[in-house]
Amino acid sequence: MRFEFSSGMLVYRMKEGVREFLFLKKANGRLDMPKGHIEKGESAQEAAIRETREESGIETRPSGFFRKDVSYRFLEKGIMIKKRVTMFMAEVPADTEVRISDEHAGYEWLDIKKALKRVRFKNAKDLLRGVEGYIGREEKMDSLNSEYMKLPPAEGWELSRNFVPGEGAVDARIMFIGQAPGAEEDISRRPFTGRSGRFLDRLLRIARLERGSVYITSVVQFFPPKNRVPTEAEIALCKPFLKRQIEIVEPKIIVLLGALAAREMLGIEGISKYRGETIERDGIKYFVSLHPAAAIRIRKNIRVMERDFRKLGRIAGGNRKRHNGRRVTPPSSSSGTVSPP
């Protein structure tokens, strides 16, 4: 058996309120998406950008954190080939010009209903449905964040007025919940970008998880002055938004970073008894660990958290796939057995 790895892009536009996907037409009339082999030294994302440019003339980059692996097998000259295609997505302006390569006979923009009727293979149909569902989650999260960032009342608000949205794949299998943004996050408006964030990145590598494949947020998403613990009143204002984020993402595993997150999600007072353990409630596995800031303050906690994340990596092991000679963690995957997307 021979293994091949390719990458591509689901390019879409909004035209007169309708979402349309770009399809390239083969000489035999079959519809295809911009995609091709990952060349030596390229990442999957770099290959997708290059293939999209070469096959459609469109210069674009992936939108958001969508990434889906599609696997299938086929026979070529008597050799069984197992292929994995990593697909990204990108939104382009409605008036974007398409300049197809010589290997294609034309192109079409199709809405989801027409596309599902025209594409031939089941895994391509599943991919399109997955993208539609992902974009729907993104729209719900954008709407929620627009509402959340307007939360500060006119009087009595002591938190920062800089809203720090959650970040990551909105269909992530794993969600991380911390306490609240720090000073650096208040400036960057991204979660876990300061010293705690850099340590979290290291822990994610230990767990063999990619940051872009998980969703990272906090109980409170506004910076408390002097990094103090949020008050009960502040938590009460913010917690309903956290619950709605969980409903949108629908994670299978939620990692609770620190005592406040563990208390608010599980009612745990003090986490020493539960640290490194998994508690299942309402179909979700909650994994309890320290907050990365605790390891920065108390050095011995570094080894404690490293052990926790190795265990988390084993628990989350089903979410990892082998790709192009390295481990990757797509937010989700679909597979076929006989036909390409």
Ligand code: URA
Second form
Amino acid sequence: MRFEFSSGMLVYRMKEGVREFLFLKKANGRLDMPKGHIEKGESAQEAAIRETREESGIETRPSGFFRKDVSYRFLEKGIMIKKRVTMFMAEVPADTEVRISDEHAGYEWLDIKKALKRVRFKNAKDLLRGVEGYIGREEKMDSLNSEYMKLPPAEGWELSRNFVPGEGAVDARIMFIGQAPGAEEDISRRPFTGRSGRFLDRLLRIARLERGSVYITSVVQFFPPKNRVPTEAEIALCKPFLKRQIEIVEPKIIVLLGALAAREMLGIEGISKYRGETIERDGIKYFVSLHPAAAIRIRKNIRVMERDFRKLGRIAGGNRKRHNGRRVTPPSSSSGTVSPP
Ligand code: URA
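Form predicted in complex with the ligand, following the form predicted on its own:
Below is the entire complex, every chain and molecule, led by the chain shown above.
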């Protein structure tokens, strides 16, 4: 058995309100997306950008956190090849010019209906449906965020007026919920980018989870003055938005970072009894841990959280084949043996 790794890009444009995907046509008429081998020293994303440039003349970068692995096997000269293709997506302006290489005989922009009729392999069809579903979730999240950021009233609001949106894959299998943004997040407008965030990044590596493959948010998404705990009234205003985020992402596992998140999501007071444990409710596994800030304040909590995240890694890894969770190493595969996309 030989392993091969490729990556590619689902390039799309919006033309008169319709989403159209770019397909390159082989000499035999078969449609393909821009994709090819990942070269030595290249990341999957770098290879997807390069292949898109070489095969279509389009200079683009992946948009959002979309990333899907497609795996399949085939026989070549008597050797079984197991191939994994990592696909990204990128929106380009409607008037983007396509300049194909010698490798292809032409190109077509196809809407989803036509594309599903024309592509041959099931996993390519699944990929297209997946990207449509992903964009649908992104649109819902964008519209939720536009509503949420308008929450601060003109008077009597003590939290910052800077909204810190949740971040990550909107179809993530694992969601992390913290308390509220800190001073650094208030400036960067990204969750967990300060000291707590750097520690969370380390914990994610311990759990062998990529930051871009999970969704990170907080109970309250505006910085409380002097980093105080949000009040009951502030939580009451923000929590409905958190619930809607959960409905959009539909995570299988929710990691509750700290007592406030655990209380708000599970109604438990004090987390010492539940820390490191999983509680199943309404089909979601809630994993309770400390807030990373607690480990920065009290050093013995560092070890405690590291242990929790090792356990989380095992829980997340146990069912990763059935879902789209990605782990840092070894290379993941989110599907079984199927035909090439
Ligand atoms: N702590 C949180 O609880 N949330 C953030 O977004 C950042 C730090």
